[in-house]
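Shown here is one chain on its own, the form predicted alone, set out as structure tokens.
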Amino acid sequence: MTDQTTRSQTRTSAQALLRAMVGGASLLTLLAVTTTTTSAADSGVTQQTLEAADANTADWLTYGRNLSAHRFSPLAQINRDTVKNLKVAYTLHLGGVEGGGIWTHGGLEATPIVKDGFMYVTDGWGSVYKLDLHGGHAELAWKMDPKTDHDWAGAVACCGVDNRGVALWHDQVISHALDGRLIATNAADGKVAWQRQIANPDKSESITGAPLVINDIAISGVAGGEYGIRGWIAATDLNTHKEIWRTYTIPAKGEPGSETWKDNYNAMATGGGATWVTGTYDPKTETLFWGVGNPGPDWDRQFRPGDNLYSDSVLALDVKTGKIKWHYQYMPNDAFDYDGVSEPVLVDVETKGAKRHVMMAAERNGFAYALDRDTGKFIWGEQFVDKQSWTKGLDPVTGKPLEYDPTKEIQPYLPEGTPSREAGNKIVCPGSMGGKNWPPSAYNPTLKLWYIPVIESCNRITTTEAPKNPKLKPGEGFTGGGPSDPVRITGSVAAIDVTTGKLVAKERTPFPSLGGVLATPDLVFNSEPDGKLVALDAKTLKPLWQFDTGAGLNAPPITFSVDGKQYVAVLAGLGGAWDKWYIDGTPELKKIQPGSSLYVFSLN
């Protein structure tokens, strides 16, 4: 029996199991009925709590700490002068390291959530752990295991066994599982209150991002852009457990944006546009901001002539209806698998001589963008990678690549750095992991500095012609080529002055930044994949302190306080796509063993 036959049988069994879980109904139907009812009188997290996150200095309440994704904490016991005394306060081993499908092991990418001295973290399979942090140590209060089928879910997950965290809502913990479920767990006892199937793994859809909870609504994005899915963003009412809206990021025939797909064989049906990084929210305008990934197939843009909306874009949506208010596309007719999924960072700042409501995003194409978040109008763009080979730069008025020609169906990016069917192998910079991937940036509102975790990379891309009207099986790639032979990959942390839109500091690192950054008043913490957590000076980015966890860091650090004492925490356990697709560009990381631990640091 071949491995392919065995995998097919495993998938079939797993499909049957998933259908049994939903009583034989469609995978997109509601699962288990609620066992408890939550009322507005509960003393847990409310919309008001989330909107006041900046004033709550002790806790870390949302994925980005606030709804604007600043990842900035004003806590200052640990500062430029005292950080040299930072030591391990305690550690705790977690689970989720086991592999499944095409993956040998799981990793940790979650942002811990902290409220009132309790921490909520996830492993790659979506198990949720509640930890009691009182008394200067971590004690497991409960663990919720969603019983994800490892072989099936691991076979349809393109880029690792990943889960990036939870959201809190009243007295419940809201999370995703890799197989596409939205799960509500009672915060008190760890029992599942209810769950609902959001994504359909039969179509190679999975969910890796943390949910965003807004006004009793859970917002979910989808992963699977490499498998010919049609991307979407979906909203679930947390009181009725029913879907409120679902906005597709690739239009259907006749819908706005469909005119940007110029083929005659319905390339939109497999158009990609995944939404796998958690978005942000502006409560003043009730606007949701969410990034959209690459078009499908990833590299064969000749398969999909046209600009390919809404791929490689940021969407501003009405949170109540999911209606698109405006969009901005960074890269029409993407040939590089660069995506547009990076977290939108919302700031109110004077920039380019005027006070503005700004949305910023550091994209995989190597450029950072600032847009007017009320209109979507381009304000400034800045290259943050050392090397890029695909464009001469950005138009200062529109922000589009200088080569962009709206009259052309296939965009004429620089031929020496653009893959195509005719070009054979092309060295492309940044490489296919991008100049920045999902690891989050951070913003210091006092210094007006925006810190970007950077991947300094190039690699070879080979484009192959994708088949028209493909009959794709779950877990079957639809990429139109792929990367090979990465050049040596390093990294950096870049600082951009948002008042000018200019790069003002950069600290280069021997490895790419694969976990993300945290900002405090005078420090920046960076997670590095060789296991080091590093503290940098917030103005100069010069290293001031580091600790080697001995287990690769693939998750963002946070800071919080319990009983008046400040801590810094990070999950250690290298996973994701790196050790399968890109490890040859960082050969030293082959020595990093799988792990699954929480590290917490304090001054004594």
Second form
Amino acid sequence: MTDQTTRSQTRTSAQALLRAMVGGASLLTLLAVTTTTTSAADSGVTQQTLEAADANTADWLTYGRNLSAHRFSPLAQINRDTVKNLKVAYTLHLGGVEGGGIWTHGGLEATPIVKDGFMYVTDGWGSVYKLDLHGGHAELAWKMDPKTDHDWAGAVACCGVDNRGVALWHDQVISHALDGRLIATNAADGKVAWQRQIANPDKSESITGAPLVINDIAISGVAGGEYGIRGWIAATDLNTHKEIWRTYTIPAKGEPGSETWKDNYNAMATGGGATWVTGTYDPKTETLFWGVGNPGPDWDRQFRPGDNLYSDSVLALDVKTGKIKWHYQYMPNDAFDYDGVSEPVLVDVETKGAKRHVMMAAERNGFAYALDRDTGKFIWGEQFVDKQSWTKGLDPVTGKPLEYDPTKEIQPYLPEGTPSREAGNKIVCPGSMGGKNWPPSAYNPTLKLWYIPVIESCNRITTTEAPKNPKLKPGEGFTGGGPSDPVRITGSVAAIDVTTGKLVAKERTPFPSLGGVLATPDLVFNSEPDGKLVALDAKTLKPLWQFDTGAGLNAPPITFSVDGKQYVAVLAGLGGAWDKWYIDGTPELKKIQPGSSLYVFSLN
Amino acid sequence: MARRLFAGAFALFAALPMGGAFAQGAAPNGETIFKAANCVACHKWNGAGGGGYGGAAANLRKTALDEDGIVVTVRCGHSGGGMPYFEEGAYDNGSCGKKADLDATSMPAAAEHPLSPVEIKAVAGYVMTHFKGKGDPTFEECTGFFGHETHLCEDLPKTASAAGGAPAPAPSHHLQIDAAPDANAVKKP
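Okay, that was the form predicted alone. Show me the form predicted together with its partner chain next.
Shown next: the complete complex, the earlier chain at its head.
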């Protein structure tokens, strides 16, 4: 136990004492409060705790708040009527802004995890910060610095110095570092309990996503789809620290799916399929849902004739074995870098005339999908971006693009909006950033509205022929082209009624949503990259409140309560892919300086 | 096109000493500018360029340009490519061309922070002396560039002199990942 922890617990006890005295409580109650506060501070998160996350109104226990990625909190002190009084309660400066490799600086993308008045956040290099939020301010309890090799990891990170947060497991904090490690830290004192290398930067693998802990295993995804990796999802037993299964997203020769790679020079070896966004879990069927990114090379699809499974797909996996139960591919033979990594949102709802177990995902290609999560069968799809130029639409039965022809090696997407070797420069909508990127959506189970943070974009894609059998060095991209951004990019928050699958509201914003959204009973909070946190009406999406942090928001907002009081929190610090690869589409964001801080809001 | 440079002005957040600062002191340091102007983001620390998300940047070790040619490229960027232009107002004052003659597909992007003529000359000189015509990058070159230990340098060959007269074999840390077997492998009967 560090000095900081001792101090904070002493302070906590003093506050409990004060509250109890004010409330006229008996000594017995007082002791109970004190004991609970102290011991509960680091008490364990188990599978039962996570499955009951909806009922725990105070905390934010896992990446998507529940294992279904709803990012919905029932807390309602901050509501349609009171939100006008929302003010900064406290802030805290964090670290990790330094650059490395090909990056000038890091940014903050983490979803804060909150339990019993303590918050756990990460910076882009994977340092974990435990903050004591009792007493109406944030105090650092400890910082675990994994000493990530900046130049090594930063040289193979395609899209920024990023880390999207931690998972809690019993008395440990489970996290990733950009250089490919899975790290378990003692929640009590911040000491590293054990760590394990699971991704290999010497093969251009890195890790940016938050781990997902299910049944005493940590599930990890990998980044590196721009470097010719072969993607995977790995499960590590947190008791034995051993890896118990690894599912590759690009099949090996002879495995199911390998028939969808129709070249004769082993394009699968550099087939991509990164898994860099955290998935979701259905305890009833013990199924893990996880999205898969673009095939490699990103743009030169003539290099890889065929559908290129399981790129741009969602996989349903048996959590015990990693075996693929079913898959659904959004983008066969992708020519656009339209990753299929978006978080699969799990809802049980009546839609299209029947009560169904649904999995929804809003993808980079500009379409939102609903699938039957027990079978993988398509239910509905809906375009959520204003402008889309690559397809006439989705087949209402299969959900595949209308142009899709399974007998063709190269899919005949609309030539006017599809880049190719022959086309040279081509303006494509949505641009290669999407549609929607990693910033997460949110779901209001009462209104049955699903909120999507949208990038309203087009960009210019230049396709070049990728070399066969490339001998790739670490950090050497294998993209078959590249994007540039001569077209203005804006954003929106879109609401889809999941009972009908129709877009029912949209609030357009001057900049794309690069941090994601949070839903409460009658509000939606949106993180905007020019620094504004905005509260929208949950039904109409009309703005009700905003605060300018003066820093770029690149992380999702959350809400929680401490000592009965509701707070909204967001990390501020623009990093990631945007200000290197897409900034020309939003020139005003060039003014945003690197930053690294936490903002917490409350009503008074 | 064999080489396609990515477009995009780079966010330049490192403290970049601008024209005036250099004019008052010592001659500008090409390596400092190479790092601070973020040339490293695409051309990499060793100048070898190659692929990135935005496409492939030129390999400066194999450049055919002379110093004047490099100065022009840094000043004006690449028309239709990704290399931004670093001379302030280069397409307003006509020194690189006229905006009116260019459209969205051919106009290079402006660098986040322009460089002064002496800075451009210094960074071009750095490319000439450190990259052009050099063979494969070495361990010493890498550690010299970063100034601290990083795994990035580990697999690079040491030069003969540093290894005591004979070329040393490349060190290999060859990271071992103790991965579980392929969960979806087809079992052999």
